[in-house]
Each structure stands twice: as structure tokens, then as C-alpha cells.
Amino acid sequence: MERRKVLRLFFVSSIAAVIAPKFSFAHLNPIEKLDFSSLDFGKDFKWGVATAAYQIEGAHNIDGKSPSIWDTFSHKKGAIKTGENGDIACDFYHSYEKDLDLLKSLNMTVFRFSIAWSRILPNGIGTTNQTGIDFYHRVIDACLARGIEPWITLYHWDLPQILQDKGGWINRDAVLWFSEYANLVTKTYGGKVKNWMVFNEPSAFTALGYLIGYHAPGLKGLKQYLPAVHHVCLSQAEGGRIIRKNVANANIGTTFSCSHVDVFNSKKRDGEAASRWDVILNRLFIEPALGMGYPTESLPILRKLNKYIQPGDLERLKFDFDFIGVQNYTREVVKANAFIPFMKGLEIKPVKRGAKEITEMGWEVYPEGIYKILKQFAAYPGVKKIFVTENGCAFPDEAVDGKVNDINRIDFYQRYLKEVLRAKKEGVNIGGFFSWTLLDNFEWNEGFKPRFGLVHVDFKTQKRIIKESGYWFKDFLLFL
């Protein structure tokens, strides 16, 4: 072991024998395996949590709030497959100041949140709802209040339904919508709050809400996938433009859903199959944004969105942004498919090649993935800066005798964090990692089976348990 890790080490259990009346650490053995500390990240590394509007707020119909698409996605019949909704979800709207003592107590200083558009413009334009607005004025100030950064997310995935009707994203308009919203939440709240993200994975929500039909709005075909496409592209760079304008010193980024691609085998269609994956889950968002256009060489099919190109698009696609957001998972083995529309090419489940280890959402558990989709992302000359801003994983939890003890989830963790550091000693500039998530929450189509959280809820009583996975964390940032 290095000279440095023994001494920090020794430091750790000096420090512990003279504080242990105050703090406890019966749960700080796992960190003694490690062969790195939270300090090997520095000091002005950024930990905190990940969290969504409509997968944890509840309170859908009350103080002014109108339906989003996911309210009306959730309640149609065998849309959700355990047929639970997120009517009252977490109950946050109700339990923020507890659920932030919480996230405190974990001793993380970032809060990552949404806004829920149509609780504050529940006609998505025009007039504002006060009571909605003055709700995230208190979720901004019980952070402030415990010395935890707000990092606010513009949009994640809950497009009010009255503007989905008039055709949501396929429509141009989305863009002018969009603009409306954001310029509102910017000015409401920029005096407050620094760090801003535009969207959450903008390529899951366009593919998995227009182009399959898996999420809301449950739309399918390219010719409602490809305008969305466009017309997000063109809100991504606009959101990051009236951030910039509205709010002072400002940290502006947005997020992309990220998973490395592996080809199944050798053969060179595989290797084909692979790279039109890579475009769809990794490229396409983040490339226009950086001013390299459209990655239609690799995917030809995308030659089709010239279609919805209207004069100056282009560059109006284009933002600086300050950082990068990597959400990453898993990992995509892909194998060549000639009838697998436009993609030509399918992925192929864990279960099906003999992963070891699978996750309850049916992923691989594969952390050189995330180091590897982190050099991905660092090599474009446009990225300035990566935060993690989502890394997590279901397990089957349980509660019992009030702990939950699920070892599966802190070992995930470590086995990630380490390729994080790795990629960050290799000169990656990543600036902060944010678990997905603080609560088990409703988990879109999946409905509240999978629990991510590092905090386990009972949804019919709303009991919050600390899971041994927050303790860890609780441990593992002590020092920081």
C-alpha cells in the first residue's frame, strides 16, 4: 500500500478514536478494503444525489398543477407493467425538509432536482401558478438553509399534457415553449441557484417516448422520433443560451445517457451494428451541440431529418456549455441484424450472453464501462468538463427488523467509483459524481419495483430507512 494511504488510514482511526462519543462508525469497515478514499478525488470534487420531478414529488393534481404526459401515460391501461402510477410517488412535495435532512445526514452537498413544468405554467405558456413556483422557492431555501447546493434540472421528461396535445416535441413550437419555460425558471430562481442542466438524456426520451412507445408520450415511427429529434436539439442549446443570459455566473450543462457499446464478435457487421448503436445511445445529441452537426455518415437514416432543417438551424444548435453530464448504467453488446429496422442491428441481453451479474432492471453490471464512456465523452475538444450526474442500480431490497442491508449496492458503488478515479488520474476533468438516487422512487414503465435509492421506502406509509448503502456514503465522505 502506498506510504500516503497508510498514513491516511492511520489518520482516519486517530481522528476516530477521539470524535467516536459523536460519530458512529460501525459502518466504516468497508472503506478499510479500499484502495482509495473519497480524498483521492479531491476537495473540490462534488457528491450529491440525482433526482426526478414526477418520480418522486406526488401531490399531481393539487395547488394548481395540470397533468403531464406522464401523469396521462401512467394511468393507461398496461402502460406501466405493475399498473402503479406516480400519483403520490414519494410524497417529496409534502416530506422535502425531511427528505433533505436526510440527504444531509449523508453527508453529500448537491441536491440535483427538477422543475415540474406544468406545476408552475400548468397551461405549459402564459400564466403562471404562484403556489407552484413558491414550492421550489422553499425546496431551493431548505437546501441553502443546510448548506446543500441546489443543481436544478430544466426538463426531465414530464412535458405538460396540454402541450403534448397540440403535438408536443414533433411540433416546432416545442422550441418557443420551451424557451417561454425556461426563461421563466431562470429568472424565478437564477439569484439562488448557480448549477444549471437543461435536459436529462435527451436520447432516451426522444427514442423511448416517440420512436418505441415504451414512455411517455407512447408515441412510435420515425416520423414522430426524427422531428423530436430536431426540435430538442434545437431546446438544448436554447435552454443553454437564455441560462447564460439570465443568470449570473452561471454553471450551465445538460445531461446524456451514456452506455459503451461492445460488438458481440469480431465480424465486421457486428462492428457496423455497434457503431449505429453508438451513434443513437452516445452521439447524437452531444455532437450537434459541440457544432459537428447531425453524425449522419454513421447512421444514413438520419439524412432524414434535413427534412425538419429549416435555414440557420445549424448554428443555432450550437452552445458552449460548461460541462457535460454522463449518466451511465451499463454497458450495450450489439450483434448485426438485417431485419431490425434502420439499426440493422440488436442488442443482446445480459442473460442471453452469461453476464454474472445482472441488476433488477436486467442490466449488466460492468464498471469499466463507465471509464470507458467517460474517455469517450473527454475526447471531444468541446468538452471542457464531465460531472457524473447519474450512476446507481436496482436491487431487490428488503426491510428488515428496520435495516436493509443491501451489500449488492455498496459493492456496485466501489467497483465504480474506482474507474471513475481511474479516468480522472488518466486526466479526465471530472468534477463531481451524484448517486441515482436518494429515494427508491417510481422507476417510469417499471413502476416502483426497482429500488436505486440509498434511502428505502415503505410507499404505503411513506417510511423512509436509511439503507446500508447510505451509511457507506455516509462514511466514505466523513473526512471530506
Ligand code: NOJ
Given for the second form:
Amino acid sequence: MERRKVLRLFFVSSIAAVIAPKFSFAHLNPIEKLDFSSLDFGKDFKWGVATAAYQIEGAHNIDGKSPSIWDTFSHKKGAIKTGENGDIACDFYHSYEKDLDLLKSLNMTVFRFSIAWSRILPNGIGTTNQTGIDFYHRVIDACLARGIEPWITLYHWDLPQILQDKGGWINRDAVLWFSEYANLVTKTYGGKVKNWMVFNEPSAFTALGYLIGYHAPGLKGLKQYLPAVHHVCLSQAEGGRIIRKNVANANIGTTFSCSHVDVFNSKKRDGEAASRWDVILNRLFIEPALGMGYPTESLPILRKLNKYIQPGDLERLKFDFDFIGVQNYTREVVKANAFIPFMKGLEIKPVKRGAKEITEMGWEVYPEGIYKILKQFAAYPGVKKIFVTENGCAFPDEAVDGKVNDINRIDFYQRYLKEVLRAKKEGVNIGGFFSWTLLDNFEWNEGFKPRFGLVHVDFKTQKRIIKESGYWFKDFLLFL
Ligand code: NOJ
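Now that you have shown the form predicted alone, what about the form predicted together with this ligand?
Let us now look at the entire complex, which starts with that chain.
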């Protein structure tokens, strides 16, 4: 290692040891072990956390909010593995000031959050709810007062139930409903917020919610999935145009859940299945936005989308995003499987191939995967800039004597960050890294069991404890 770096690492670790006494170096040596620092990412690189309204806010039925599809779904018997729901979650609705103090204390400067559509438009469209609108003004103001940049995701999966009752994303009118909502949000907050994302992970919420029914609204089958895909894709571009129109100097993106796909073995059928899975996971929503149309060649079943495509639509699917949000946790290893009835025509089976390290979600820890997927996305000529808008891991963290010693999470972040830096050094234009997430929270159909936070939450008392991984970030970002 060059002398300058050794000196800097020595400096960082000694100072951090003095000013962050809670951080115990004895058990893990995390900083000394690293051969890179936050400075290697550059001064302008953004560091922060990502969150989502339904997963943290709670306050599900007060101050004029109407139910979203997640309120309905989580109350259905058997929908959530643990039988829990997001009625209270982290009670961020009431604790946002203190939670933003915690974020600030970690030396992070970006807070990515989403707006609960049914909090500000209880009928989905039409009459607005001023109390809901005021809440997000307060959150934004609290960020700005602390020198934290608010980054807003317009839609993180919580469609107003009242719109689902009219078909939700299956109904083409969803494009109009979403446009009205996006117009309201951007006109309302656009004077204070410059960084925007249209959707969170469209491939996840369409497939999980409308194809296999694991997530809200719990629907199954291609007849639900394909129209939902097309209407979400149209709304993705429309959302971008609305932000551009309403927000001066906006930085506009949208986020994708994506994973590098490996083939189970060298069989031709597995290779073909892997390429089909790559379409569903990684290509389906970005390629239409880039003007490439739907990747029908690689997944012929997508021809069925033609039924929903109207004249002029292919042009309307395009939008020139300023950045793409890449959200990566693991990789996928894929094998062909002809016996998956609701996936008829897809015949794909992601498999676990005896991975050595697995998180609480059952996901393989595979740091190289983030490097590979960053390269894959950067290879599209239309992608100008990438932010890692989510990365993180769940482990069964326990609070012992007021401490959470999540050494495995520190190790995870160090190894993934190293791969992000590798991609950056090879020329991928990466502007920032947002950890998933600040607080342990409601992990959708998994309930509260998987803990992803840098801050531990006791859901009975709402007590917060910064985990060792949170302190690690604090030290890592100290000199920016
Ligand atoms: C993706 C989603 O955006 C977020 O809501 C979820 O909690 C994390 N990844 C972890 O699964």
C-alpha cells in the first residue's frame, strides 16, 4: 500500500478511536483492515441511507390517511410470515426528528425516503389531505436544517387501496392517477427537493405483487402481470417528464432492483433460463426507458404485451434519466425448470448452490455481484450516471447491554464497498451509495424478523440503539 494511504488509515483509526469511544476496535479491526477509505470515492460522492414510507412510518390510519394496498394485504391472514403488519412500524411519523438526528450523527448526508400516496391523496386522486402534505414538509425541513439532502422516491409500493379497487396497475388509468399524484408531489416539494426517483424497483413490485402474489396486492398470473408491467413502464417515463416540468434543476432518476445472473451449470437450457431471468430482473424496465423497447427477443412471452400497447406508447416509454438507481444485495444462480405453472413460458428456477455465506433473507453474500451489475448497467449507452440507491443485509442482530455487535454487517459493507470502488475506478460513473437502511423495519411479507438497519429498533418500546455497523460508517465518513 502506498505511504500516503497507510498514513491516512493510521490517522483515521487513531482519531476515530479517540472521538468514538463506543466503537470497540478490539474485536474487529475494521478500519485497519481496509485498504481504501471514503476519500477514495471522491469528495462529491454522496453517502446516505434509503427508507420507504410503509416500512417505517406507522400512523397508518391517522391524520386523514386512507389505507394503501399494504395496509390491506398485511392484515390478511397468512400474508405476512410473522403475522405482523406496518400499523406502527418504527413510528417514524412521530420520531422523524430524532431519527434524522441519528442519521446526522453517522456523518451521512442523504436521506432517501418515499411519500405515502394515500397520506396526501386519500382518494388516490382529487381532494388533497393538507395534514399529510404538511408531514412531508416537516420531514424535508428537518433534513435541510441538519444539512441532510432529502431524496424523494415517488412510489415505493404503497398504492392507495381505493385505486387498487379499480384494478390498480392493471388498469391503464393508473398512468393518469400516477401522473396526477406525481404532479402534486413535485409541485408541492420541488422548491426544496432537487433529487427525485420515480419508482422503487418496478420489477420487484410487479412480479411479487401481480405475478406470484407474495406481496400486495397479492395477485397471480400473467394476465395481471403484463398489463401492470406496461402501465408501470409508461408511468416511469411520464413521472420523469412531470418532474422535469415542475422542478427546476432537478436530478431525476428511477431505481431498479438488480442482480448479476449466473448459470447453474453449462447445460444449454440453464443458460437460456438464466438469460430469461436476466430480462425479468434486470432489463425489462430500463430498456424501454432507454428507447430500446421491451426485450422481447430474449423473452418471447413478452410479445403478449402487444395486447396492451397502444399507438404512440413505445415513444412514450422513453425518458432521458439523469441517473439510474442500482439496488443490489446478492446474485442469482439459475436453472431451467419446466414445472412452474404460473410462470408458464418462463420456466426458471433460481437456486441456492450451497453458498457459504447467507443472510437472514436467505440471500447469498456475493460482493463481486455488485461490481458485475454496475458494469452491466453502465454498459448501456444511455446510462449517464449511477447511484447505488440500496445495498445492505439482514442478520439476526441482538441488543446485549445496550450494544449491537453486528460485525458481519460491517464485513458485508466493507466487501461490497470495495467492489463499488473497483467499478468506479474502472470508469463507471457512480455518484453515491445509500445503505439499506437506517432503522430495522417492516420487511414486507417477512415482517420485522429480518433486521437491515444501522440502528437497532426494539419494536415494543421503540428504543433505538446505533449498531456497531452504524458506528463503523460514522468513522468511515469522518473526514469527508
Ligand atoms: C428492496 C426494497 O426497496 C426495500 O423496500 C426492501 O426492504 C429491501 N430491498 C430489502 O429487501
